[in-house]
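Heads up, the chain below is alone and in the form predicted on its own; it's given as structure tokens.
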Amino acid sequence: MTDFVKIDRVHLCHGPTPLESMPRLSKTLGCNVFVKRDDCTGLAGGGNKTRKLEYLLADANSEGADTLITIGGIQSNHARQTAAAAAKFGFDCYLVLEDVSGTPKKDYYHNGNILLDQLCGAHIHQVADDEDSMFFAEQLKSQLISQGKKPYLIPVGGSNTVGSLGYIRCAQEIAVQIKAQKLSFDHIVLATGSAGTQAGLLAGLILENIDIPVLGICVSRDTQAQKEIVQALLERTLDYIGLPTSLAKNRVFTDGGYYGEGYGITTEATIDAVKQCAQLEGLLLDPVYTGKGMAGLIDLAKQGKLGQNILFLHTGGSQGLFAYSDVFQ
């Protein structure tokens, strides 16, 4: 087994995040809901992509790239935290952002996400929703060496193999704060969308030995589809870590009940989760990954689906809110 602790990657996270209870959303649902911080990651307002890009560089370092290239929506997270990781680590930065269609338009192209992209120096490129985001990129990679640079391409979200190593090292927190904190678990529920993130969770709390359900809730996909994407990548991150791949068996859970019309399409019980949550307890949640993600959990606590302790993983997002202004206006 490959000795985690001395895979390569450069520092960007504040961490340990805090894991804190919810007393007042708790009440309102009749259950103990806890959240792990990881929207306190630090890099330019924080959140789960934070993780990811310190193995990612470390890897890009390792290849002596000097550009960074990835994919995501106009308001990718992702985006943002790519760009300020190239700031931070002196890597020019090429963002190929992909329109959403059905998507509020008011703040849309110059608030939120994308105006933090252009504050840490990132070159934008806006492709159609119809466009292939990936062609563009590698047309922009060949483009780039044919003048002499060495780009590095990140996939969207971050979520290969090197990138999910991140969300082990976050299992291996939640681990600790389990125990310091004398808490147990019922499930572990968070929003999945690129898959990085519940795989690189799952992948560490296995290498934990640790058995606590993960949920995903869908922000794009249905159940199944979104399931195989998350099954297939933590087989993969096990078998990079030198872990058999038969460990993944009946660990990956999903729910594609609660992403409404698509990716970045906000739902009514979006933005109740969104409100409930500022409202009861001061957190800002996002209206493309962690509103939804507390929709589903909001919704399947009050079914009795969760059981009675609960920890929701806040995989930031929030300065999306400031684009999506005349939802919640």
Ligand SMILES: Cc1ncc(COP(=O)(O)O)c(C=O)c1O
Contents of the next structure:
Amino acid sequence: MTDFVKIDRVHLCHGPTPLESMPRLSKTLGCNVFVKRDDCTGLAGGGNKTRKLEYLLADANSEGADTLITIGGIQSNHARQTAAAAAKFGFDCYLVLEDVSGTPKKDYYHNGNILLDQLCGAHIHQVADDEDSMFFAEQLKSQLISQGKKPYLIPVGGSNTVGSLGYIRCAQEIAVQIKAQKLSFDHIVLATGSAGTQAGLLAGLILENIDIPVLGICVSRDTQAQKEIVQALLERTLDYIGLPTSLAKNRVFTDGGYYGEGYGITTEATIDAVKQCAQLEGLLLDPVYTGKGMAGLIDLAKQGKLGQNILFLHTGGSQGLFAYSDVFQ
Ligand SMILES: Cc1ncc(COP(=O)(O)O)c(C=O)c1O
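Got the form predicted on its own; could you also share the form predicted in complex with this ligand?
Complete assembly follows, chain above in first position.
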């Protein structure tokens, strides 16, 4: 088996991130809700991509890269954190950002994450939502190579095996915190999109011999389509660290009942969840990912489907609130 701790990474994450109880939200829902605060990972506002980028940047360094390219929506948290990590380690950064139809437009193109991308010095290429952003990114990569640059292309959401390794570390932190705080959980709930967070977290829990069910609330796909993506990446991640892929069997749970009309389009339940967490706990969620994840948690917890003790993995993104002011006013 690969010695996981020996896999190279750069240091970006403020950690361990806290694992906190949410007493007022718990009282409202009639069960115990805790939050793992990965919104506090520290890199330019924090969020889940910090952990993935620790491994992706080490990989970029090992390939001698001097430039990072990545892809996302115009309000991508992943793009913001990539721009910040690039700045910190002296890489040039190119972001290929897709417009997302159906999103509120008043502040979408100049506030929130895109404002922070610009502040961090990233070069931004906007593409329409019917353009193939991966094709655009590949072309950009060839162009940069022809100019003598050494670009490293990070996939959407940083979700490949290398990026997923970051969430193995998160699972290890949770294992230590559960023991130290004498906690037990019936479910871990998180928002799932490009799948690396859920896949990495599950790989880490498997490595630590912890069998808490992890439920991914889908932000853009139905239950089965998302499950297949997470399952495939979990198997590849287990293989990468030298564990049998058979350990991935019956570990992936997803729920596609809360994403509404599509990626980036808020639902009433998302808006309510964001408001409830802010007003009960001073906890800032985001309109695209964690708001939907929490909307799922609230609904399922009220139906008694998540047990008495629930851990929500807060994956960050509150910077996106400033691009969605229309829907909160
Ligand atoms: C705030 C936030 N939460 C959750 C996710 C979903 O994580 P993943 O893409 O690894 O499934 C993202 C992805 O961009 C995100 O920005």
